[in-house]
Amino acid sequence: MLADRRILLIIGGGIAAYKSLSLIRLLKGAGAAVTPVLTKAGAEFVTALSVGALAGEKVHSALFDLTAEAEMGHIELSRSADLIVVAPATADLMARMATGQADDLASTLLLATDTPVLLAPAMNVRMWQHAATQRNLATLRGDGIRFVGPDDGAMACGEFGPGRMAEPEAIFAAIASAFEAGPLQGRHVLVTSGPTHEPIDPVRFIANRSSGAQGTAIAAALRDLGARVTFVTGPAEVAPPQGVAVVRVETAVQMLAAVSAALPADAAVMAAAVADWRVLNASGSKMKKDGSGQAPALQFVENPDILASVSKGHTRPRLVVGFAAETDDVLANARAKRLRKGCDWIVANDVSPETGIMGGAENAVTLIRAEGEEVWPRMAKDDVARRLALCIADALKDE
């Protein structure tokens, strides 16, 4: 199974250090290469004599080893991996890549890779909990970071809780698990994602309070799978995730240019919020003030309806998904909407300003489709992404 595959494996600070003997031992059964790498912290819990023993290679812990560095040398541990694997991943250095620093080997080597990463977090659960933490953990999910653990249990400090690190079985599962291929392997599909601005004139426009939170952890979720996802995007303020294909636009009409260019595909999950109007006759210099006390006349012409478009079009995929952001009557709009527009599925959620919904890190959706309705609890959106994405792969599965 990981024959010959070559794991790099940077060994942060923490008590939960010691497990990574374990874990080397694992992959080392199991016929991979392992290649160690010893955080300055990480070697306040376990000695580079043991690591490297187990390891039967060399163990990197300088940034500045000249002999390697006259070849790049860290630029060439960060690429020559199959998969890396941070084991205890530590709050700081889940900080640390999170803004996209570089102060030591590990870091330098996470900034400079292109190969996929699995982080193992490790910390008090204080530390876990912190809002700094979890937004750290956010934007490391949007980057395409992968994560086993943490677990609740007792932990070193005396505390019970999560952030207690996985044990190495269960890492060593997640390593091989992500040398699998998904289910969705093979499947193309397009999302949409963000808002939409329509221009006034050349400063102003019209837009909506979309972050594009949603439809990224949609597109990161799908990926993660083994999709091959085109990811068309409004002006969203989420950074799109890595390894997709991105195609980025700002108004209603380019984004039904883009997504007819993306199909055919498998699936197409439409989740950017399209602005319904746009403005005819929008100026094409700054409009200004004259004094008279009125405001120009702006008229407004229907955007073309991009879920139609795709639902009801020659080049349809096989499973169309959309999005019914209601603040009244929410499960009568999405209904009707479903069957108005074509679609095969509706993820029906209410956006009211009470809710913090939309722009926020949680959604409450239900999911409507022809044989029923399913109501989900409220839960962060990278969970909503996750559990929608299965739903896909398992409507696919048969074709």
Ligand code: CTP
Given for the second form:
Amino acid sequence: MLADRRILLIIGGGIAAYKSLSLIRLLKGAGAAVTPVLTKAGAEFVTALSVGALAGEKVHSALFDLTAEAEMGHIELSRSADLIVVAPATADLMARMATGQADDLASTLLLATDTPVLLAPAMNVRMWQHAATQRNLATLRGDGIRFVGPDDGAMACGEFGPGRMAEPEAIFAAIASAFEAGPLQGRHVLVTSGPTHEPIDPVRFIANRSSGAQGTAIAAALRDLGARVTFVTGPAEVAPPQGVAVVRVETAVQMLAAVSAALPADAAVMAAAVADWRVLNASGSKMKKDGSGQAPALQFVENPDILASVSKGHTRPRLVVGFAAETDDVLANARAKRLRKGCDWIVANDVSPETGIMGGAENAVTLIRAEGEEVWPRMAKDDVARRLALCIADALKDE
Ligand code: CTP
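Alternative state: the form predicted in complex with this ligand, after the form predicted on its own:
The complete assembly is shown below, putting the previous chain first.
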């Protein structure tokens, strides 16, 4: 599995850096080549001599190293690797990656590459739990960065909790599995996400509170399992994930056209909050007050139901998944919606304002299928996405 693979190993500054020495031994033992990069802070914890001796290769550390540039430029260094591993990944390095900084060799390599990246975070428990680190984690996950650990346990700083770097064996296993084909390899999955905007006139529109967070997380999770993802998104707050084909639309009618053009697909997940109606008498020029005090009367016409048309269309994906965002009688409405729209599964959630789900980071859903219903505990939208992606992979596996 790892024979002849080249791993670029970035060793950051943390007490866990010593574990990277065992990781190098495991990788070398499995036949992989290891190109080590030691950050300035990393060199405070392990020496270039021991890293270089174990890897059997030159240790890179300076961004502006004339000899290294002559032999192999820093861009080439990252591109020639099959996988980039950062162990330990410090809170600081995660923050610099999340904001796209390139102020030393490690961060420059990470920014200059499209090679898959695996991080093994290691930091004090409070640093790990800090909102800033959790925000950076979510950003990096959205960018397609993989993670192993951190583990829970006693830490060198004397505290206890999550933040300890994963053991070298666990990092090694994560590296090995990064080279396995994901269960959705070769599958095409279509995902809709975000709100739609329905114009009233050239400067005004009708919208809804969907941020696009859940749809974006689903697209990223499907991509991580190896799927080719087409991501049709309305004007969302959350940026689309890396590594998927993004089609941006504004209105429901445009979304239907983009979805139809993206078929065929093996599965479709319709997470968009599509406006049910559009304005029939939308004005081509800005509507003005006419001084009479009379408000304009907007007339509405129903939008096409994208989920229903995909579920009932000729090029129906084998698996069609809809969402039911409800505020009352959530399950009863969702069950009826599944049958009415003809989709296979419905992910039901309660979006009453007091749940904080719409626009929030968490979701509490029930997955409704013909064969039964599963109530999932409240969890991060990223976790809902990963669990749903695994269910989709399972449903598509026998063909
Ligand atoms: N949906 C769609 N096209 C529409 C409306 C909804 O594809 N015009 C999809 C959504 O992406 C979601 C599912 O249908 O997967 C349910 O959306 P929801 O807004 O909850 O349902 P509605 O069709 O609006 O039903 P109701 O008016 O009963 O709430």
